[in-house]
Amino acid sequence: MYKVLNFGSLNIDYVYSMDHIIKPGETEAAHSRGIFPGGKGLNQSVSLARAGSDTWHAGALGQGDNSILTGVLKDAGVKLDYLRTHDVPTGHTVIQVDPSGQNSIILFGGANRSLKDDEVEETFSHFGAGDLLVLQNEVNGLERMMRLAAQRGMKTAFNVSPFTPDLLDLPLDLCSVLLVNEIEGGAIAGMDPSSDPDKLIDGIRHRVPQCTVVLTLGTRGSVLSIPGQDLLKCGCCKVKAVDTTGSGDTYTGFLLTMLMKGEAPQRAMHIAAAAAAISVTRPGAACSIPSLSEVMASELMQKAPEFKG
């Protein structure tokens, strides 16, 4: 059985319900504020575990009461053996959500950017060939982690988010899977992000020809490119969205788990799309992620959604 090591962020999300996403210079009263566990790393660990992967979350918390973060991870079955506490503030976000469920996010890295080389190396000593490393761009030390994973025969799945230009200097060729949206994909390919999805995939593959590439397109769906195979496409399941925060992380965790378990790629995409759709019908990020049994029993699995590329 493979193991998953997710070296990822943990953030306390302060979510404000707004009439609209405010503009520069504008002041607007919020209807409500919710406090939720979040961070792309935490969300993806919860998703991986709820999808059925044996998951360890590694990273750093700041001083103070972080039970809102550790509690949701433990409840999902995520192991915390390699989670450290540093003398800096815990990461957090300020999120605006409008009535349609769209959001705007301000991110403060805090402890997520305080990882130490010796802690990272000690953590990797517990993983090896056939295991999966999952990364996002919300912690420091990514290049070192990619190289350590390659040295130990691990696969690396890198969710290239949030995108920053320095990511192009990372050894992306060491990754087994790259997960990107249109903007991130366009930046990697050196193309307009509004380009045809097939052309975006071609541009990304030119840079990392041996990687499996997952291109997510919001409400249009997603595209999966596996080296040597035809492109696969899957639509987005239609539901009434309440809060889209964390839906991409839900998709990532379920898709990676299904692929690692040997599920047919097209069906893996359908399962991941259904999981993401269920998550947007609930407020919050990590706490909105369904279990695999809930996804498989849902009506959303009865028919694969149509791709709208």
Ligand code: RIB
Given for the second form:
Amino acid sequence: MYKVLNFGSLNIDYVYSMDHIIKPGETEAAHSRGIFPGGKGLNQSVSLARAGSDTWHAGALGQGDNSILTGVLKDAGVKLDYLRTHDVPTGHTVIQVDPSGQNSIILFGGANRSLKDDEVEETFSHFGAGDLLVLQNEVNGLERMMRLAAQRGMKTAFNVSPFTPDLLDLPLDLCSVLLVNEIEGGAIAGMDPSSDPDKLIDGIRHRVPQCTVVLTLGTRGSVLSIPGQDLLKCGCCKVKAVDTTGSGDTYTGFLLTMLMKGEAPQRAMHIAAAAAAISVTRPGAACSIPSLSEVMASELMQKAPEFKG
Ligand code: RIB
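Having seen the form predicted alone, could you now give me the structure of the form predicted together with ligand RIB?
Let's see the whole complex now, leading with the same chain.
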């Protein structure tokens, strides 16, 4: 059985429920505030583990009480052997959520951006050929991690989020799976993000021909391109959204797990879409991620959702 090393962020999410996402110059009272475990890295570790992957979360916390973060990881069965504590503040976010469940996020990296080269190298010494490295863009040292994974014969799945222009200088040719939304995909392809999804995939594939490319399109669905195979498309399951924070992370963890386990790719997309849909019906990011058994028992699995691209 493969092992997953997810080198990623851990954030305490301060989530404010608002009438609308505030504009420059506005002051607006929040209806409520919730404090949740989050961070794209942590959310994806929880999702990978709940979907059935043997998962280690590596990264860094700051000083203070971080039990809200370690607790949700442990509950999901994620191993924390390579999680360090540094003398800086823990990462956190300020998230506004509007009545439709849409969000806007301020990210403070803190300890997530304090990873040290020797700690990173020591962590990789525990993983090897056949294992999967999962990365997002909320920690420092991504280039070194991609190179270490390649040297050790690991596969790398890179979720290009949140997008920053320096990501285009990373050795993306060392990645096996690239997960992008249309903005990120447009930047990689050098194309207008509103281009037809098939053309966007062609543009991305031109840049990273060796990669399996996953293009997520929000409520329209997603497109999967595996080298040498026909494009696959899947819609987004229709549910009443309460909080969309972390839905992309849920999709990522379930899709990667299903593909690693050899599930048929089209069905893997359906399972991931159903998991993401369940997650948006509940508040918070990591806390809202369902287990595989909940997903499989859900009525959302009865019919694959239609692609709306
Ligand atoms: O993808 C959602 C996550 O992005 C939130 O949990 C927040 O911490 C930010 O990193």
